[in-house]
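First, one chain by itself in structure tokens, the form predicted on its own.
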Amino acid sequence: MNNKIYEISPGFEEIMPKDYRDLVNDGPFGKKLGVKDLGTFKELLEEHPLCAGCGLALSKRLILASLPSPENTVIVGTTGCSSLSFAQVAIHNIHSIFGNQNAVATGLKRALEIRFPDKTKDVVAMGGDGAIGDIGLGMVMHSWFRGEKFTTIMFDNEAYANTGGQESGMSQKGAVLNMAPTGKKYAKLPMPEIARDAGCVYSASVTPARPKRLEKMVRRAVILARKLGPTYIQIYCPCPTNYKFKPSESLKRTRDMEKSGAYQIKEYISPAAEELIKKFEEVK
């Protein structure tokens, strides 16, 4: 991308807001930064009005840091505790509604590639456990048997938590919720499994208490996506309001759950993924 894009007019520099000045002298912006780079540079997500400790904020701010072209980067979200945030978000995203994430996303990178041929332009759909693993997953699941070149990623807070906290399909079999009191009946759904045989070349699942890791799978899965097909990423984002732990406790409830087993670090590379990872990983 020509950094001239967002780059001030001359006579504007006083006209423009501060923070759009502070992005384009010490935003991210084709200087290929990334997470051990957080607190260097003007960040793509501040003031959020996200709960104290939410995993989620914690997450968005990771995955933004990890893009490996923010400037050419395309966030479709929806409905949910996320989309709270993406009015925060300096990249260009668009809001759908409930679920339609991955409808739109597919028509965003088709016409991207139309009105761009000579350029890369990443589309990455974004959306909670209640948009990509209920609501949303027949639109979901048909982008990846399309093979639709882009990557989608799950906040996985396990539970509808803007909504008052009921169960969601991600929820772990048992969990009690402010709208669950019996205890959820049946087991969490392996998305990374669904997203693996339903086509998607890359298929990971991570913790925000793993930011090099997560680091690597976003870089990964969008490199990927531009390539060979679609790419997906679940991300565990404990939710201190619905499962009622103090905000200051996330990090310690995350490396718990993997400690227990009861969210596993996983990562599936199909054979093309993998040789073409080979050449970009080698190359940096």
Given for the second form:
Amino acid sequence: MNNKIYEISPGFEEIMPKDYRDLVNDGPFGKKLGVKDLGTFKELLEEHPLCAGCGLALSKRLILASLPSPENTVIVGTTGCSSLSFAQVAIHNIHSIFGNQNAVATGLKRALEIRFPDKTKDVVAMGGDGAIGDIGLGMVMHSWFRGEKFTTIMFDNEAYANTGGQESGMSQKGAVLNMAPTGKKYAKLPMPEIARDAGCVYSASVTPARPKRLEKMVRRAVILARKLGPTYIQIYCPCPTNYKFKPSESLKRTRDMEKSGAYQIKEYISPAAEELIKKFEEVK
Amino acid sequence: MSDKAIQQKIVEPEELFFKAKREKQFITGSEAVKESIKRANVDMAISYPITPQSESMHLVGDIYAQGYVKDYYRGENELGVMSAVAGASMGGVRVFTATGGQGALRAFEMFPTWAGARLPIVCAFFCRGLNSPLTIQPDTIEIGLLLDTGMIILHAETAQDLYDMILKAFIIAEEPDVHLPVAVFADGFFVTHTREMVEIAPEDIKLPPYNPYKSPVPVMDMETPPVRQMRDPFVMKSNYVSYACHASWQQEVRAAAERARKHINKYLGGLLETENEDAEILIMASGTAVSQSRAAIIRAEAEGLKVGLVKLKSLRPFPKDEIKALAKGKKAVIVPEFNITGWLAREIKSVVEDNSKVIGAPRVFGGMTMPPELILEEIRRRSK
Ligand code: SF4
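Mind pulling up the form predicted together with the partner chain next to the form predicted on its own we just looked at?
The complete assembly is shown below, putting the previous chain first.
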């Protein structure tokens, strides 16, 4: 897109809100900034209302800093804690209903291809584990089966946090949560594998304790989706409020989960994706 | 995306609707849907099967293959389809879909969402009864359930109506002062699967394309500053400002539907049509109940009974002032319906001054046809 679109019309510099002026002057649009530059530019997420220590907030901040082309990205969010912070994201984003983000993203991506055949427009569907693994799973998987060219990112806090901490399909087996008063009876859904088998050319899981890894995965997922087809990333997002640990311990908990093997970093890459990754990562 | 593209000349809506020479074709209601979409310059259509709607979306698929529509696919279920057309509409293209009965209810959550997001989607609904017990037969109960979703609601009596209403619905939906979804209803089988003479415009002309930048809410394409915008108003905080914001948005959606009146008048010749409205007894109906009423009126006239007919074409906005005026001084207003709940009688009662004269009868449901004799009996009873 034309970055001039963000430029403020002459004479309006003074009356535009400061946030907007900062975005125009110091935002990441068109500048190819990344996670390592955090702290040096006006970020895309600001003043969100999520709890202190929330893994979703940290993950979203890292995702937004990792987008290869934020000036050409539209996000489709969905109901959940994460949706409460979409209003504070400086990228066009849609909130529709609960769990239908991948169906909405399908229509949106196809519409943008019709309207802008010569431009690259990235669509990223983002939702929690309830939206992606449970209520919206059918629509998520069908977008993968159909080979829709956008990325799906799951904020996996292993519970329905926004409604007060209920068990979800992504909760660990045995977890005692609301609606699972005697502990969850079945295992965490194997979503990275489901994504791979359902047609994602790239499927990965990661945690915000590894920002560089996360950035690399987001960039890979978004760029591969443009050319090849659906991609999936799952990010562990600890929820201090419902899992009842100190907000200051979120990252420690993340590392403990990695160490114990309860949360594994994974990356499945299809042969075609492998080829393409070589090309665009060499170019740098 | 389709790799073919048919060459059609873009003409003004007035030309396509009123001036172009029309040709008569003996076609089904489903085929009338196809003919309207051919000329509607639709970018995307998304389908999911449900009887009696399937055939219409098969035919839309055929014209996609011929190059009349740019993108088309079968969605995974009704909610998926209604979500995807929302995404496409937010992305700034003209979209069409159709459903009916159980399918409409499965997707229900999206309809108020479409209206709330001010999406000019056109959706055809082909009515059928709802479970339980299961039926696939025509029954208009679903209209009553969808009346308050914020959508504009039109009800076709015939295949001709269906052709005209769908085509005109795009233009009404996309008016900047309206910019709302339009639901075009037709009674399943009676309209979709029967043949009649339909007058249609030449197939080498089509409507002007949708201009997403005329939308009262920003199109989701990152081409429209400012960037910090949500397509649908998102007011989750519990404070006075958010209450006021939410309430005023809802009022604006309802007001936008009311503003559609002038466009419906212009393109459809009014929200309702009347015949012999001076008669002491009036029948008010929508959909194929109108056709059955016509048959009853012919027999009533043969018996010397004079009866007027009011055909409601638009149910949202509801022609309340017109109905109130028409009912004034009448002996009886008979409202025959193809459903058990009598939603149309309820609507009419809510606007007529002396509503004890509104007769919510006869009603058939579960897929039965409406014998004109039932209407005739009602006319005889009220004529005494
Ligand atoms: S409830 Fe949990 S997931 Fe939700 S915002 Fe608070 S910490 Fe984050």
